[in-house]
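Next up: just one chain, as structure tokens, the form predicted on its own.
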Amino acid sequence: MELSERKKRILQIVVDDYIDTAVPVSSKGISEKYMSNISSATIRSELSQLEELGYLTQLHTSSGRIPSNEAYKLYVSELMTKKKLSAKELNYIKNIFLEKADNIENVFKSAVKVISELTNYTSLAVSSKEDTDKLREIKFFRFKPETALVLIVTDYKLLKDNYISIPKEMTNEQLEEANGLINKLFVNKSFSEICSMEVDFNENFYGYKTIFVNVIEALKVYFFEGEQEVVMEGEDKILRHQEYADVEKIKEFLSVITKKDKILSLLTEDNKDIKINIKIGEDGYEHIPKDCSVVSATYTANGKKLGTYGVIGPSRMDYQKVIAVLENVGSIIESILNKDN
């Protein structure tokens, strides 16, 4: 059923007021605060109809109404007005990322912190893995006589903790020479290009073929088998919202945010655009805790996916603020990183 403009306005008022106060909204309150030109009885009738349509609920017969998940869905898709961040908030975001722009890992972690601080909700992020990332540098460090630590620098990542086997009799000078050769072969090539390379080594460099193969295997393990990084900030902020005075709800919330696979299922998206994705309530979505919502955005820079960032909080979430923060953080990150490349 298509809602009349008056019903939509009343529903918008109920959602806005409930998000702001966490108090059920009454017809008298709507009439006194927002629609003084309409009688309380008329508003009461509209509220009853909205309840019958599934947009509102009552905790008990004498209480005001609260929004249902369907109300929140309609709110974010049609009724919500766009919110702008203050100049102070925008400057805060810009200053944080200008300080961290030299290191994409710092940018990744700073984004999560900024989002949590500005929204006052638990924020989450999942790093991306793309085979189009280009390699910038490889550096070998002898760790043991037959083992070398390999640091791999790409467009947007520093891959650490990679170890490869090397010939025991190889000198440090030869290892350095092999390092230079590998860089000549690999630098400015994408993961997919490197992993499909076949190189004929001449007699002088045949002993380095093992290193070449082992480096490619390390890259394949990272890209095809390595885990995506998950970062979280403000896990305890859910306790600031009165819906989570219930111990069972807290347990359910923690059972999701402490499991990496569940976070990945909530945030992983295929879209590379800075596009807002809103999941309201547990109905139809796996792993969303009861009475919770997830709002996320996938960020890119120079056409490359950086990761997916978002917040998880009560369904009574300040969607206007959350969306404004996610959009502005994404735009600022993108502009800074695009400028630096």
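If you superpose the two forms and keep the largest set of C-alpha atoms that fall within 1.5 Å, you have the rigid core. Positions refer to the first chain, counted from 1. Just so it is clear, the model here is predicted, and its values are computed rather than measured. Compared with the form predicted in complex with the DNA:
In the core-superposed comparison between the two forms, the C-alpha atom of Lys189 has shifted by at least 2 angstroms. Core-superposed comparison between the two forms: the CA of Glu217 exceeds or equals a 2 Å shift. A displacement of less than 2 angstroms separates the C-alpha positions of Lys113 between the two forms, with the rigid core held in common.
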Contents of the next structure:
Number of protein chains: 2
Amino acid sequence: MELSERKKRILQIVVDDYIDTAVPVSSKGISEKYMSNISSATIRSELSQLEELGYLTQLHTSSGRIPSNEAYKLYVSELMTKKKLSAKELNYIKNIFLEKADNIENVFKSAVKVISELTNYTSLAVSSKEDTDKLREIKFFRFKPETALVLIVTDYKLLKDNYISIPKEMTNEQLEEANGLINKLFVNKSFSEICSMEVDFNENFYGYKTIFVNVIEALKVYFFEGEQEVVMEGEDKILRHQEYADVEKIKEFLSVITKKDKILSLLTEDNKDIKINIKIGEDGYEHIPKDCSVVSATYTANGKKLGTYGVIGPSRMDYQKVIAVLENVGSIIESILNKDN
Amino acid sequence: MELSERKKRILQIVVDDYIDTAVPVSSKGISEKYMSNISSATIRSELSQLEELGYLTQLHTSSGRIPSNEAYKLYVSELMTKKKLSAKELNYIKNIFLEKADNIENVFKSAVKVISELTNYTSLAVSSKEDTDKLREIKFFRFKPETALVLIVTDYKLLKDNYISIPKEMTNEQLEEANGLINKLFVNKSFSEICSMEVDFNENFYGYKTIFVNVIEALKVYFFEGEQEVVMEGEDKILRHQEYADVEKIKEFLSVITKKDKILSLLTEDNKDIKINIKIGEDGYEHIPKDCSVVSATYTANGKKLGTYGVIGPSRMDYQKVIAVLENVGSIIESILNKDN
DNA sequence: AATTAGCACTCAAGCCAAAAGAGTGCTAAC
DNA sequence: GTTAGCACTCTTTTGGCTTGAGTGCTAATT
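Now that we've seen the form predicted on its own, could you pull up the form predicted in complex with the DNA?
After this comes the whole thing, all chains and molecules, with the earlier chain placed first.
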């Protein structure tokens, strides 16, 4: 059933007011503050119908109404008015990126920081794994007799923390030769091309079979199972919000955000067609704590996905502000990184 | 004034019991549980003298005694008995490092995890900046027309996130030539040697003056101002301890541990001569929240400092356990890394 | 001189009842 | 369909009362 315009308006008021004050919204309050032409009794009957429809709940029989998750969803998709950031906030964003736009890593870190500062929520980001990225160079450094650090540089980044084991008896010269051969074969190919290369494991790979197999294995591990870097900022911001006045809640929240894999799945399960993704607690998203919301956006530049940025906070979240910040930061990052390439 | 043996024993009992139970310790309790040959009245007079001396305090006139920071300090330096880890705990440590001992990065991360798991406190680590480390290779990757990623590999690690700006008009061939020259000059020198090299800035550096200057600058920045990596684990562990049942306390704690620079100074201001460093809230350590303690140890292998590891938690900390864990993890790491090099 | 039993005193914490206040639902009138 | 009025519900606050754990002091004991 489609809601009447007045019901929508009332629902919008309830959500706006509750987001703002965190206090259950009463019929009298609505009538006095927002709809002085309608009596509280009328609003009362509207509210009880909205409750029947599942958009509102009460903490107890004689309390005001608070929005349900359904209400938040409707609010975000239909009821909410878009908000613009203040000139001060926009300047803040621009200045941060002016200072720290020299490389992609710094842009990444600054973005996370800005988002947390401006929204007052814990912000999160993961960099995208980009399988169209082409390999630029592979280089071995023998750190220990049987282990080498493998640096893998692509057009966009340097992959860290890749190690392979090498035969003890291999000389440094042989290792270098193998390094050269691997580069010849792999450079300018994408990860997926390399991984799907018709590799004949019976072939001897110019005598360096073990090394070749190990490198391919390392790439596969990196690409398919490898840990993605999760950056987080403002873990303490959550405490500024009223719903986290209770130690048990804090416990639950912290236990989620200290688990990297949970965060990762929160940010990567996005619907790719939508620019801003919103996940509101409970329904289907097992990793989100009850009464929690995750809002995220994936940024792209030059046709490549850069990463997914977002915030996590109570479902009573200032969606207007969060969405405005994510959109603005996004467009600034994208313009910086599109510009000079 | 030197404490009598009995006062020491009583103080030890109070600290042990308080660490264990978090409940103010009463004269009756001491007499019944630990000193059945002495009456509570006698203990009462001892306690009030210990209070006079500054080792104990009371929450209110009719409560039991709790240890002061002075008491914790004395406890750690004189009163505490050393504890051994259980076979189960020792096995846990060994198994973790068996699995993940393939490279120094993984050892680092595993250590932080193990320490947090076994102690039930938030654990921290910073890797040491080692100025005796010799440069092994420098390599440029031009990512953008005017920026290059500079990989700096030393005998022990790969330095990340170093970028220099390069003249736009420079060709890739010239950049490579410059790279070769820099390697010739710098390889096998330590950071401090390079930074103190008599560099004649009027000289042309084979025509690549800008690049040379920028690389030296990058090294200096990295070495003198560069951010050190701080790793943290178990940020939520703090909530398991009674003193953090209060949201304000949690706020304070989180606001400290989310500030990287504060953590850094907590771990690096150590007295280098002592193996285990203990800092107990308030006195002189401005970055430690009130009623907080930091216990840390610096690990070395092959004569090189690897990093400083520690935990942060309430001053009512299980020092016995923490110290035992830090010592055991330390000796295992050191043996692993000494072994194969 | 050190130790101890005994007792008065203090203070936190738990409990209960009463009062205040904010909201709602319902009904009857407009 | 809207509204005023009123009874009813439930939370929150307050204050008093009780209980109990613990101390400090004093006088007796060893």
